[in-house]
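A lone chain, given as structure tokens: the form predicted alone.
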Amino acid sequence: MPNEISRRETLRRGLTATGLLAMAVPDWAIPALAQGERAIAFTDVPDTYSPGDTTTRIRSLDIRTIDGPITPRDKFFAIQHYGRPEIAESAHRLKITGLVDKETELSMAELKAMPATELTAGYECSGNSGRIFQGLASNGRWTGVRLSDVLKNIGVKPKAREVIFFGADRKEENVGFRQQTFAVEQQFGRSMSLENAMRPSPLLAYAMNGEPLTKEQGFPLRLVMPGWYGVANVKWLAEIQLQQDRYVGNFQARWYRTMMGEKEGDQVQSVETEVTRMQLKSVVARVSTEGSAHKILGFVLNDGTPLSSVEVKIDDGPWQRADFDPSNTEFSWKLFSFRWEGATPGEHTIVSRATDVDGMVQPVEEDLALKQTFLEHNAQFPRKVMVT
């Protein structure tokens, strides 16, 4: 075993030692803080709250934990429909079919001839909310090559319109029509717009955090679509298929829509989107002390647009601006801190909002109360802390 001790370790020894971990010190502040630093315990989140792997579809990120740019492997958030498919990577093909010059298969060493890209892109699921304490959302640095790369070297026909992205994982699902119902086999797909699928932002990617892809984000391959929510960037991707026109799969044209109501006078007209890109959202993530002030840690997930500002407000006090992280690039989450001068004992309540250089500023709750569907909820989230 190699010699070097984790920095986690040597804090967890150090805190042995002089007896404090037996205290309330909570295990998730022990890789979270640094040297003089003490976390605050959130009065908002109750005892029975266990992030990480709760079953054996969801594994959600302890928010609370974040100390850096990048999520590690073991705790980026993780979420399927259809089970996590064993792949090999020697044997998997990405097939390339549809409106294309020439119907292709891509082994694994054939991706990783071509000239790779790295980008750093957060996203969370679009069901992510303050119900599950905004934990289905991460950050990672992903290496592959560039779809537009592919789709140019294969030739894409000119009728083509619609690109759709299919996951290597399928299961049997009940499916209406009228007043039947027929059990059909349903792989994972969603699609996207030929124009968003040649940008040159999303990527056939293979690696995360310089690492192989880990089985719950999709090995050997998946699709990453910085900007967009989760339900987009399909893993264990098996086939691009384009064609003309529109792809209305159950994940697509069923499952992943918004409703929103817009008022017109005394009615209100219920208005349906496609789940795509983020909605733009800011997070209070942990809140610790050092020395006489407190330090507030937040991050921002949106579509790429630049922000203008991401500010902090205590109770009822002025709202006030936070520093951004210098790790933040156009699609990771942003990272912003505050630091918090002179709190007083007792409970207080800390909210952040965000508002990009095209002025859309992060709503309330009270601005989301004609949504009629839970998902791309973005209200601004208030937490609860006890200063001592």
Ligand SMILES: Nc1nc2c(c(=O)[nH]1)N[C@H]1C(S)=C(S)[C@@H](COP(=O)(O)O)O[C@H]1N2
Given for the second form:
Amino acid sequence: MPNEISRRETLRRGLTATGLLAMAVPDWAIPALAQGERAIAFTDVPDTYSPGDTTTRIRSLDIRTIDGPITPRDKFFAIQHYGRPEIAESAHRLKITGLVDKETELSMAELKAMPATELTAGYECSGNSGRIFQGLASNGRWTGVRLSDVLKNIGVKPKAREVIFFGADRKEENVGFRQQTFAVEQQFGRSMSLENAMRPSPLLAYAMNGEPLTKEQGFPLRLVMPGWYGVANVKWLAEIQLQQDRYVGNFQARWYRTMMGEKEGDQVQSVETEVTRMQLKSVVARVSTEGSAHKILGFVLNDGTPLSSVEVKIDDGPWQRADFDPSNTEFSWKLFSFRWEGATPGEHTIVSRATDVDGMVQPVEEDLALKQTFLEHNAQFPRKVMVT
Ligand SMILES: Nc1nc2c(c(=O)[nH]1)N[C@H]1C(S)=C(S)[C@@H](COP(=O)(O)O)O[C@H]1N2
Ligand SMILES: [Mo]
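If the structure you just shared is the form predicted alone, then what does the corresponding form predicted in complex with the ligand look like?
Everything in the complex follows now, all chains and molecules, and the chain you saw is the first one.
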């Protein structure tokens, strides 16, 4: 009875999606450290570790300090290629050019006068990994206008296929062609198909967590592309250009590609893909203790596909299901917690793995052995803690 099966399948998916929200909240699932609760030390993080701040090129999030679903704006990770341009909001214009009915410039006041949407979205830089203790990830509550509304208002010509987002940040770079090298001014740009741009979720965001974007977050305007890796979220957004051809800018066509070997019999073929939707990843972020009980807290990031489970394994023990935080939403990071009973003094290894409703399971390091580039590293991340 194929109908029956597909109905059950639909029910299961529906339940998983809403189940994330409706699940009973264990009292210890609340992320902030309770009275008398203290964090215990990871022995895999050196004492010299520093997450950086706004004076450094990269500010990462010390994930051991996660104390709620939303990352505060002064802790939200920040990374970019060309530095952080200073833009005056009153002078800023968003240009919309190319295959539109009428090329347009919108002021921030005009954008803010349009119906606003709020959406919680978490993302990580595609270069995030255990190398930097998974600190290039955060979760924010964004306010802005839907990209699709802006494009529909302006009118898109039928030939348009590609939507390019340019930041105001520019830099001269050496571009090679055969034996020659040219110094060319490059503007940070990323593109996507018109189909993806017209989805309901992408936002032209001007606020995070109820406050204006900070300079490092792309003040006064940025794209937020829920479910995609950080690089899609173009900051200091200055121009949206629609065209028919694929965009082949540096950060689209040369950077942010993944090369992965795929086995065909004895042969390994290298397959190159674009960095777009986030690959399923979970990370243990914090371990704390209160009396004799221990709690493990972590987060999951993916493209918004509902999750079926996140599990935790301690040393050589079995995989055990963790609980999802009730604050999780479709595009937020998904916090999870696990009550660890009977922790014995000494060093322990803790690892988590997430599974989605399509049966995708977070890979282990060995599964990624054929990956040739470092981006999109979503392997399970075993962590070491010291119980005293
Ligand atoms: N204009 C512009 N936008 C950009 C970048 C950039 O260099 N310039 N870097 C991208 C990358 S690689 C990432 S991971 C995210 C980081 O966003 P955040 O700094 O708000 O965390 O911004 C993206 N948007
Ligand atoms: Mo990134």
